[in-house]
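Here's a solo chain for you in structure tokens, the form predicted alone.
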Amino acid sequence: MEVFEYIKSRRKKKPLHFTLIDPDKQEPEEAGETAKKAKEYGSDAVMVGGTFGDAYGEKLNRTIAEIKKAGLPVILFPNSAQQLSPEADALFFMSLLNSRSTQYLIDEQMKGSLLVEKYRLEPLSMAYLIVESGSPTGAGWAGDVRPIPREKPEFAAGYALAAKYFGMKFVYLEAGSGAEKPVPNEMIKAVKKVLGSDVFLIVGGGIRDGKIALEKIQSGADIIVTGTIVESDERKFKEIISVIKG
């Protein structure tokens, strides 16, 4: 089954969990163990990516090996054309919208493209928006970005329906790994309104609890990617994912 089936089918039943993992911080095999923890507690899938993407090349590969082992869908989460591996199942082949840099918004993918199409990678377009957070982020400073302030749900809301109609399939909304604050609620409210059913809303960054992540999800979050707290707290992590999941 494709990535993007496999996604519809299980959102008809629970929101979904995704487990980010970075492969600068740690050993193909730590990623692995990872990835199986995350599987025995109920995540969806495990998208592999970081803010510098120093892991690259044959690193990379082995720690996608690693985690395919646990038996999840593994989808690229790429900072760069450079972040690619045909051992992926897919890739969010993603835009960053509020960036100020061309790099991110169309450059990166131009160049990726190609890797993409001779590693016969799924592709699955995403709107990748950066939220302010209460503190500077490492996503939204390696990606020169102008952070959608919290107070303003309609700037979200206009960005993730640009999105739409521009025929994306996903919609992120992210706060940054280690985030002080996550992704208000009512800017998930009002991004949902504009989305439907139609596009699916993932939800990251500063959720570091089951309390934070059921809000999200009532809000309307279709998914919800923890990374960090998979890292400092494996209660919290098996928390996140029971509330998830009901």
The other form holds:
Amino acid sequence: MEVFEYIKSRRKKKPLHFTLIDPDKQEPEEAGETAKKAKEYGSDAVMVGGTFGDAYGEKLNRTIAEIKKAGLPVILFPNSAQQLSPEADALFFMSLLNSRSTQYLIDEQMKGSLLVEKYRLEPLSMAYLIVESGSPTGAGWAGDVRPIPREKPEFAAGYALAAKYFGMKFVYLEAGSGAEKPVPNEMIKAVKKVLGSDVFLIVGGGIRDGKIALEKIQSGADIIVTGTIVESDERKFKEIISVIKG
Ligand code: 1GP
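Same protein, different condition: the form predicted alone was shown, now please give the form predicted together with SN-glycerol-1-phosphate (1GP).
Shown next: the complete complex, the earlier chain at its head.
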């Protein structure tokens, strides 16, 4: 089954959880073990990507090959046209809409699109939006972003509706990995209101326990992404997934 259809059919039953694995932070075998845990605890897919580092080419391919053994779909979450691999099932073909640099709006996509076709990766079109989260994050800095102010949910809604009009299938509200504060509930509500059920709303960054995950789901998130917690606290990781699947 195509990954988009898989997401659509699972969302009809429950909200989803995606596990983010940074290929730069561990050896391929360890990434494979993490993916097995993700599957066991009920996560729906594994996203592979990271802001920084050198996990491209061979290491990226080996990491994904290990992750795939767990049996979950693997979706690339690339930081550039360099972070592509034929081993993955799909990729978030994303544009960082609040970047000030054309590099993250369209240039990397132009460089990568023919490779996406060659590798037969399923492109999942996504608007990526970085939200102010207390202190600067790696994604915001690296992406040359003007973060959306926390008290301006209407700015996020404006970007999200523009993305929907462009035909994008996903909107990702990102607080940044390890964010001090997650995306505000009011902003999630405002964005979901304009997206309706046609576009999936992904929320991630700084989601550290089940209570936070539940608030984000109740505000309108379709998919919750966690990265840091999978590396630091297995109990909380399990708790977050069980709350989402409640
Ligand atoms: C980062 O939103 C993801 O792209 C995950 O963030 O590492 O804080 O879970 P955390």
